[in-house]
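Presented as structure tokens, the chain that follows is alone, the form predicted alone.
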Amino acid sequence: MMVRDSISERTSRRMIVVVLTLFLLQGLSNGTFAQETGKSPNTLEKAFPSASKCKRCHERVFEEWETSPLARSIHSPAFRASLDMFLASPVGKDKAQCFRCHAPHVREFPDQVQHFIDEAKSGDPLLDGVACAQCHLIKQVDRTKHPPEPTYDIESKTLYGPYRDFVPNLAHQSMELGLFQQSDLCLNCHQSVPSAANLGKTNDLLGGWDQNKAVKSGKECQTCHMPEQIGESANGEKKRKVANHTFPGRVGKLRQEAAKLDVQTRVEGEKTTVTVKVQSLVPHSLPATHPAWASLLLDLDIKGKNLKTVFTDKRVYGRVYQDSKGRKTSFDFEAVKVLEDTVLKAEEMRVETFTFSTPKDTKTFDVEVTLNYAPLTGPPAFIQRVEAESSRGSMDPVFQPIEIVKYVENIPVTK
């Protein structure tokens, strides 16, 4: 009996350990890269896995990204309202356009563009957007095509990065690339052109941008809009030098430092003028103008008695286009013409006059100039399906001002 018991611990052994094996091997068959041995990915989920999976191991890097405007570049309602007007136009046969860098990963499934588009206008998609996969599956940027193209490695289970220290896991393999620490991996989308007639220079979305001094001294996209910082890129592993994934610009902290204002106000008698020099701080166009309502406003307040506002003026710091039925529009994927062009041009000064009538019953007077990254404009009927899309409709942060930085001085009234 004892060695039939023996006997029957030990077959009961050997089974528990092939159960373990065959689940452990079918765990990593399913893994985040999973794919069939010597075979490209068959699906478009295993080819760009969600972040969700990746979120399993890099759980900061996702938290961050999660707060990020990539995160919801085919979640806005924005994005989907502009999708509906773009598809309904006489360029929307190219159903892909807009997906090319609002989810860049259609590139590789251009047979499955109808499955973008009902995830977007789902207005909850399974679907990511600009994610992980997004990015760190690029191997190459091509800057010689306009705009420059990216070439997805979707054929091993290897993601790129800046870093060569990584931490070596079953998930997927990582390899250090060079690519990653330049502006050329953001050109793909940053430096696209959404234009019916492809206006080239003229509607440059960056501007000079590889001109100026601050791309001369070494500084790159991801100096400002990545900036390194000190923690874990996978859960528990030893702190190091990582990259911030919330992306800031018009969104975050860093707008504050985008532009700064001189003001100098000259009372004369019955008349007063306030001079303001607005002075861009970054490298690249001010605004960024896609979309194509991006804008940047300068308000001036004065307020006199009680607080009273006595004169109000703007300058408005953007791009106008034209249709090719000669009317003005907000979407540059129908443009033939830029009508007006006051975009600040990379670290570019523009000195801006008001001139009024000195506030009068008043010992002093308010001088207030805010400079703001402007609200959503366009069509009424584009702005009331942006409110319907939104589950906040008009309370939407689309439709509110973002302040870049203001200026208050109060300003005795000479006699």
Contents of the next structure:
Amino acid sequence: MMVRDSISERTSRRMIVVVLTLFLLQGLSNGTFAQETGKSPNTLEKAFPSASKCKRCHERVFEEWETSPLARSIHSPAFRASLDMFLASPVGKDKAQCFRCHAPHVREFPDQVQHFIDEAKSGDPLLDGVACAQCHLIKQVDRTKHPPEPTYDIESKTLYGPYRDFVPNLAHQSMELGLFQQSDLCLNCHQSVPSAANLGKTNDLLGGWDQNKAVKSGKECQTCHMPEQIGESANGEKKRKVANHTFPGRVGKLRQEAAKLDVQTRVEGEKTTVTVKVQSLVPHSLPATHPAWASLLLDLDIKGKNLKTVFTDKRVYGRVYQDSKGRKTSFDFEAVKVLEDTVLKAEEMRVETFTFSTPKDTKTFDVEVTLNYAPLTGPPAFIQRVEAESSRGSMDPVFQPIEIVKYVENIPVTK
Ligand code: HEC
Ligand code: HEC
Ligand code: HEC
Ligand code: HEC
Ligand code: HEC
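Write the structure block of the form predicted together with heme C (HEC) for the protein whose form predicted alone appears above.
The next block holds the full complex; its first chain is the one shown before.
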């Protein structure tokens, strides 16, 4: 009896301590931006609150963003391996370079670049990559610079966004900024890369964005990559127009809108000709060629008797770079020249012709055409490095193709 009492007494005392502690912690973390105590400097964590701080009130946005590639911009084995290659290369002296877009808060804290490198190399960084504050503290983007330069406002504790009629809240100031509905915000990271500055005018990932049809018809990156929906912009607020933060691209439904295939097969006795019209529906270059190995693959597969493949061929849409020693390279930071450029330009139609011997001993054959985002390619040492960095080795998702569109038709072999 006595023993039990004292245990329950201790338990309840401990409960009180726990509750009090929680209460205190809650109080301390009430401000989204950690409280300034006296003249303490604006630290990395204070200036750029982590996404988990925003989650408390912006659960919907947080959950969408969490599934997006942006949330993993310093996490992938391919990033780690290429960061290593860059830092070890003769051009790798500017250690912050990769982080300027992959974890852009480095811009405000250049003396902490080693911390960013260590975090990325740990494989499981606690540091955010491209998170909420990394976009919503951008006050201006200077498009006259190449790449365009953002200005961060880390003094005023104001979060910039699309609403003029925002509901005031206790965690942060809000302010409407037209920039959030304009491509400029995105172009600061998506237009060109400093590592390919050597390439001059050809260092243009999207292909003359300003001259393109989408822009003229009033479409911005957000129209397609942050589609409008109706929902809560903050927990418990009334529903209104919000923007999808999953950033559909290689992942997500938008992929179905990337391209159309039109396939014609002509059997002429011994010879068969397949003509594939690849119609890009994208208002910018596809693929964007950073990282430098990013490419699309068009695969043709002819299946004859018993569905055995009797002929295959492919086309690659991407870029081949040359380094200063005249060798081919997979890294834009080593590139001095574009050797080959087969990227699909905005809404381009590419016509490919394949000729092969008509399959024998069969009444019909299958024509299979697939357009994919290609798996990672590169020098063997680099591939091995990526495999070693990944917990899934050669099964890492970067080694898997991502299907964009597939076409299959059964063709009769007529006499
Ligand atoms: C601070 C730099 C930065 C800004 C600003 C930025 N992005 Fe990105 N974005 C990235 C990085 C880095 C990745 C690659 C993440 C990864 O895959 O590791 C990325 C990936 C993406 C992807 C996925 C691409 C794919 O291959 O699937 C889309 C879509 C995208 N961004 C759209 C946008 C849009 C739209 C905006 C503007 C509203 C924007 N981004 C602003 C840096 C940025
Ligand atoms: C100007 C902005 C910018 C800079 C600087 C930059 N990147 Fe990127 N990076 C991006 C964007 C945007 C994407 C997403 C592109 C896409 O999916 O089309 C990306 C994608 C990648 C990817 C593929 C996604 C992934 O995480 O596996 C790798 C790898 C990568 N970058 C490595 C680097 C390295 C290494 C450096 C430094 C040499 C670097 N980047 C510098 C903007 C940048
Ligand atoms: C790559 C830049 C980028 C990142 C990262 C990002 N946002 Fe946004 N956010 C935007 C843009 C651009 C808009 C306006 C889109 C529009 O109106 O077309 C927006 C809109 C919003 C809005 C108002 C509309 C809505 O959807 O509720 C809120 C709130 C918001 N963001 C919060 C966040 C939070 C919280 C995070 C992190 C979990 C985050 N954002 C990450 C660029 C970004
Ligand atoms: C205490 C709750 C709370 C926290 C924490 C919080 N917000 Fe908000 N935020 C709100 C409310 C409420 C609104 C108003 C929503 C509306 O008007 O529909 C808002 C609006 C916004 C907007 C839209 C501003 C505009 O004018 O367009 C953005 C962007 C935003 N928050 C980003 C963030 C980011 C990034 C963080 C984390 C650093 C964060 N918020 C943390 C409650 C919060
Ligand atoms: C009219 C719609 C539309 C607009 C506007 C648009 N895109 Fe895209 N984008 C697409 C489609 C469709 C794809 C290909 C399918 C996919 O990957 O989801 C794509 C693919 C991408 C990819 C991934 C493919 C790759 O090769 O890396 C990135 C990154 C991207 N867009 C960035 C942008 C940026 C930045 C802007 C603004 C400057 C923009 N897009 C404007 C429709 C659009």
